[in-house]
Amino acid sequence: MEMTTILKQAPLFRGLDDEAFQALSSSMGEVQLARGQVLFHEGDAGNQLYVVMDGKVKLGRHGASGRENLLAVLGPGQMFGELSLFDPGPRSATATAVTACRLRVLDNADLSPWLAGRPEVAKGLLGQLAGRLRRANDVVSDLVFSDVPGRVAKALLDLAARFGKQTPEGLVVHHELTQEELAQLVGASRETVNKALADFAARGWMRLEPRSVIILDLERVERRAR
């Protein structure tokens, strides 16, 4: 996909014209990534904003066990640390590269301006505020009601729907997770996410591969998603 479709994905950037989507992204530098790199640390200070080009970016936090657990896992077009626009405080997640990627990133000094005379601009970002806050309800809403093979199935469908390619033997999810990573992703342990995993494939919803897998049966994970 071109990078100019992948940059205009981005809530920042929806319902600009082409003059001010040029003036704005011209502003923005690059950062690439390698597998496993951290870009930043939970508590650090931050005041930019960035943009996946290409590749995946996961968001974690750290409870008071130690144990990680994973907000997000992002793809090209998805944006984050734009809470640091409107409280520069500390960082609220850890952010890490999942694979090999390529960021574009924005300053809130050069953002500042667009937020006062372009209200589409900061309608973009409230709307992206807006939508984080839904998916944290949605996130405690399925730890209390869900029980773990529902929260799996619901996670594979999230990143199919990001990341699937349908191919004439199912739907292909490379999302790049180790089953770990899959786990803190459905707040459960590794344990009893690969026993539900299991359960999908021996049922033949779904074949398992080497950090990805292929839904075989897609109205049935949906079903045991709900």
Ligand code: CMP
Contents of the next structure:
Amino acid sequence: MEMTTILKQAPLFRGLDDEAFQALSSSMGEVQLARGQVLFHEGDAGNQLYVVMDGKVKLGRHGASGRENLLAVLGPGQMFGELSLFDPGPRSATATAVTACRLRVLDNADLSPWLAGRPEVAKGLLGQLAGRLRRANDVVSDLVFSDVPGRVAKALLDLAARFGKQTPEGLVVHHELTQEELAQLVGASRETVNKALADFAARGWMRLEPRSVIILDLERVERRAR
Ligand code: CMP
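In place of the form predicted alone, the structure of the form predicted in complex with ligand CMP is requested.
Starting with the chain above, the whole complex follows.
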């Protein structure tokens, strides 16, 4: 996809005309990350937000035991890093490149005049915050009410919605995550998550491949996620 099209998907630009889009996007810098590279750590000071242009970024937190939990895996057109701008404080998660990545970056100082002068920009950002709170509430409910296979099914559908490609073979989801990372995203041990995946595969709902799954029976997976 063309870079301008990807950037325009970011909530920041929603509702802006071409001229305003050009002006705001021209104040953004570029960042490249190698696979595995950390962009910022949980607890760092931060005054920039980012839009993913190419590749995937994971947002993770460390528990007291040193175990890691993934809040989200983001792909092209998705934005992160805005919490420390709106609620000045330390970064709430560590951002790490899952694959080689290209990002655009916006300084708080360059964003501020837009927030004051263009309600569309503030509205786009509020929309993203509201959507994320909804999603976070769903995640909490699922942790309380759903079993691990249900959460695995849901996580795969969420990845499929963003990274899935329909092929004659099935819905190919090249998520790029290791089994450990998938477990961190679901909030369960690697063993339990692997067991759930193996069970789905044995039922013929999907085929497992390194860093991807091919969903063969979407309807069953959707039903299991409910
Ligand atoms: P910030 O706290 O600046 O740095 C980490 C970023 O992760 C944060 O801003 C958000 O943009 C993003 N983030 C935090 N929590 C979530 C979540 N639950 N889902 C998706 N992204 C999140």
